[in-house]
Amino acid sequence: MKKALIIGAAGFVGSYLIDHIQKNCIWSIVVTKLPHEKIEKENIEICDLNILNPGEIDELLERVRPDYIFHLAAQSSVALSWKNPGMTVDINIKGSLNVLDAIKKLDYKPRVLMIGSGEEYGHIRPEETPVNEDNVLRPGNIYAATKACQNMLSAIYHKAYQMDIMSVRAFNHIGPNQAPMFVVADFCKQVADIENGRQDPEIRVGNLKAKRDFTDVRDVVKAYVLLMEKGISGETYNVGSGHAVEIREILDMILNCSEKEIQVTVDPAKLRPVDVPIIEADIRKICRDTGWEREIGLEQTIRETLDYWRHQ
């Protein structure tokens, strides 16, 4: 039996990546997390693991010997990279680099997933949208530069160790269960205590009028396990709906699943210092090597979250 091992397993992609092997692979799974962190998944071994430490790594990979390695951990929060840049460097690049390090020394060569973000490529000029894997990368923001960094160290191990590695540029993936810091969570749930009487019947945003490209997360953790079993080594794939929304658009969806009327406010706090007007996937790459197709459309991605909020 093959043996999966998801680095950084209790975030958002982790549980839906977990519920997916399970229910379609026959693959054995072992997950980390740091250790106040909490994951309730019944038949996987759970391990803490902090990837700052490269001894931890070492010590975890020598005793698990994964066919498979999915690198989720990160700093992923754009607005967060903005308030703490050493921490997401800390993370996105040392940490990153640790595990490819780490997976270096074995004396076998396992198949690595390295998770990067279609925020890498920055600002996107009118003729390069959608925009394709060999595009020059110009990134805006802190996060998107630590990617950019993780995706060519990826690249460069690779080449010079000859690893069984591939990269994802993974566009926005909303769903169910999302932390608040990421836009459609966060008018979900404003929206979902505006009907509970937690919060005045005012929706707090920042810039509308970006473009970006959403896809529900069971989509893309399929395109994760499709690429581990069919992809290129050595490539880069975007994962993402082809298709750019405003995010007035986005919000405007919301409000219609609501009966509630809801003014909308614009929070400097919530505005960038930069923001890339507009992100949209070519996604022809992936599909062609893998098969793999967007399922869930983004309405029903969007009324499930906003149920999700409400139950909470």
Ligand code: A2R
Second form
Amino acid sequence: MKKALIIGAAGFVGSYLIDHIQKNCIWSIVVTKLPHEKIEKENIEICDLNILNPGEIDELLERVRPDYIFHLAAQSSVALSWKNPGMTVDINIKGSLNVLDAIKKLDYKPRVLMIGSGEEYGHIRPEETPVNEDNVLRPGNIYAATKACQNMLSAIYHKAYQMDIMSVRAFNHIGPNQAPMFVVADFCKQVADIENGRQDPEIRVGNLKAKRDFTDVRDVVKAYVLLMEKGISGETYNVGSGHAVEIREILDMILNCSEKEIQVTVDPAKLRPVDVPIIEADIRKICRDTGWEREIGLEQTIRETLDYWRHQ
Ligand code: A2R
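Okay, that was the form predicted alone. Show me the form predicted together with this ligand next.
The next block holds the full complex; its first chain is the one shown before.
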């Protein structure tokens, strides 16, 4: 039986990835979390791991000897990366390098999927949209720069040490249980709080004109597993819907799901220092190489995310 290791499994994507593997693959699963985090899943081995401690990663990999490694651990918030660039650089660059180094020391070559971001493309020109994997990277924020660096380090380790590494550039993924520092979860939580009388009937928003490419997290983890099975070593793959949607449109969809009269107010604290106007993925490569296709539409994800917050 193949063994999958998920590093950073206590986050938003991790729990969906565990569920997807348990339902669809005959793999045993080992996951890691930070000591303060909790993972409540059955039939998996759960270990503590901080990727800033190289010795811990060496020890874990030597003991577990996984066939597949999904590297999800990260400081994943753009907003937080502006507030704490040093920590973001440490975790996303130095931490990822520690993971690559530990894998390099093994006496066999596991398959590795390094999770990056559509944000790496940054300032995409109109003629470059939808953006493909060979596009120039012009990261527009600290988080994006660290993920671009992770991608480059992964490509270097693949070439220099013949390691079996693929990288993903995941565009905005959304769904129930996402932290409210991300836009869709933030809007849904605010609407649920308004409906429950915990917030005045006023929703505070940032830049509504930005266009982003949203995919349900369950479709995203399906793509990650397909890449493990069918992806080409050394390649980078976009994972997104292929369609950019204005944040204003997302907000309207969420407001339409509510019967409350809600006023929209721009909150300067939610405006980021540099915002990239449009990010849209060209997803032909992953569709061609793995047969992946999106199954869950935006309306369904929004409805389920709002319901999730209504029940919190
Ligand atoms: O920051 P926390 O306390 O939420 O913990 C996150 C964890 N993490 C770490 N794990 C090991 N060693 C560290 N030094 C370290 N620092 C942070 O990685 C969290 O539990 C997990 C990442 O999960 P999320 O932040 O929820 O990200 P999500 O949405 O699951 O995205 C997965 C990947 C990330 O690489 C994103 O940058 C990319 O997909 O979009």
